[in-house]
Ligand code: KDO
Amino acid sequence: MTASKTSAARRTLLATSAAALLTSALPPAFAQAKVLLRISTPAVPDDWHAKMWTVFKDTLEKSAPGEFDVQINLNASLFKQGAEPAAMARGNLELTTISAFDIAKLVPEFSVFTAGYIVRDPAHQQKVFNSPIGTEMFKTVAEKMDITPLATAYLGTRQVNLREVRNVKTPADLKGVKLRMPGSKEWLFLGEALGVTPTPLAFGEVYLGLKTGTIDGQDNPLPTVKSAKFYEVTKQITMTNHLVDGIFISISNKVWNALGADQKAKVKAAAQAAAKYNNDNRIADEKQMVDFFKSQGLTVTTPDLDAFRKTVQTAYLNSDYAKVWPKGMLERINNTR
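Coordinates for the sequence given above, by itself, in the form predicted together with the named molecule:
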């Protein structure tokens, strides 16, 4: 071996052992690629179900330092509202919140949770989804949609929010009102059941629609009416309480199935911490929000709730949706206390 070849070999050896030293000095997570968790949601930054993703990220960073690369995308900036399940199926998205309406498109029996006046309140919602009902329904979701629901977040109780003051006592009083609903037939049916003329529009376009008058109103829980600033462009909130709405923090099975048992437990715990943060804050907020809207000059009215309940429930029970609800499911939900 010539002198120059010997010193080149020595340099290579030195470099290799330095790299080996560096690698062995690093925690194992840095030696491997981080697991990418891209999140997409239409939620606005000020909303609790947007802020909860930071809780998810921080919780996971504490329990599994350096193992996950959590990327939060709000305002539907990555995928438009409702397009998330398809993006997950294509492998372009790992995590999102899915509504019962999005699930019902692919798992028709889930439409029982899109029906008005079935889930009674946030506590009932948690009990239902943490009971065997949730386990069974989520199993079907995992099989048919290739996603795993990790936690149930309370979106809030949906109310009717109108541009102009109107005397609304019963569903008949909403006849002809162009009420914006998210754009799928399951959502539009909820609008029909309420007695309005449902008008599909993406969440991000609602503020302008209300401002310009292309729609007469929209329905959402009070915390969303505040965070998306719909109160600036509307004059009335009618407290119909028509849907105790839930969204499900869900992960694509493509990434879920590749995780170890320990990682799965940590991701699930982070999702549950995020949901709890959202739920506690939304529930507290809803309690004191009527005063806020009144202070902003809105009229807040209470309609004949029995009339709304009866009309909406009858519409669902007579619909094709009810035909595919699992036998006895409605009774089981009602009997969950």
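In place of the form predicted together with the named molecule, output the structure of the form predicted alone.
There are no partners or other molecules in what follows, just the one chain.
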């Protein structure tokens, strides 16, 4: 080998070695960028809806180590509640939870899940959304909102909480009761269907309203009754189970569509693990709370739920709300066992 050839060979070897050293020195982000998953939630740290996101993050890191950068933002610190869908459309947010009421604003047919006595209990909720019904409805949400629901998280079951003990068996027994309801027309309609006189009042004013008699009662899931201390100014809880509510762990289509099939499967599995963690703990909490309220001197009763369900569903079927529901959807939900 001539001197010139030897020199050229050395230069090639040195260049190759330098390139290899440079590549090995690069941070992992340059070698393979992590998929950013920013989460925005209004939930406070002690809420199961906040804790479930840690389950999501840990599950995903275990199944796909180093592939995702999951950033959890609690207390609506990243986006205000209700602003998340718009942020997802702009590409400023990847994951959030969204309520049936918020979905129904843009997907009217989803309003079937905001009506009273549609979902019977948490187990029925999971069966419905894990069935072809859920697949169809979530597909419509993805098409109209550009987000994809991944799992259904149980929010709680609303019960009627009264200032004075009352014999409540059917909706007729609630006639004349001034029941505080959230102020939207959808909530007020539900109150009317229950047989009460729905009275809009800001949540922060409910305790005083119950104490002074401005209202005769309020409706909320049992954990809210406890945390807001409504049991201090009421004497009865009637287990009407009139709305089994849920929120949906959802991801921006922009991110979802960019994932590979394996990544999609892992993200969805992590969302379902998070939802199950929330659901199991929230259901256990609710079961314990009946005994707590009894220990505080409240009377806890169960009315004729079939009478309530029939009356409320009839009211909805005769309203404008049902006109936008997919044909046969109510029957399919009722028949899901």
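Positions refer to the first chain, counted from 1. Please read all numbers here as calculations on a predicted model, not as lab measurements. So that the term is clear: the rigid core is the largest set of C-alpha atoms that superpose within 1.5 Å between two forms.
Once both forms are fitted on their core, a CA shift of 2 Å or more is seen for residue 316 between the two forms.
For residue 272, a C-alpha deviation below 2 angstroms is recorded between the two forms after rigid-core alignment. When the rigid core is held fixed, the Cα atom of residue 255 travels less than 2 angstroms between the two forms. For residue 297, the Cα deviation between the two forms after core superposition amounts to 8.1 Å. Core superposition places the Cα of residue 222 2.8 Å apart between the two forms.
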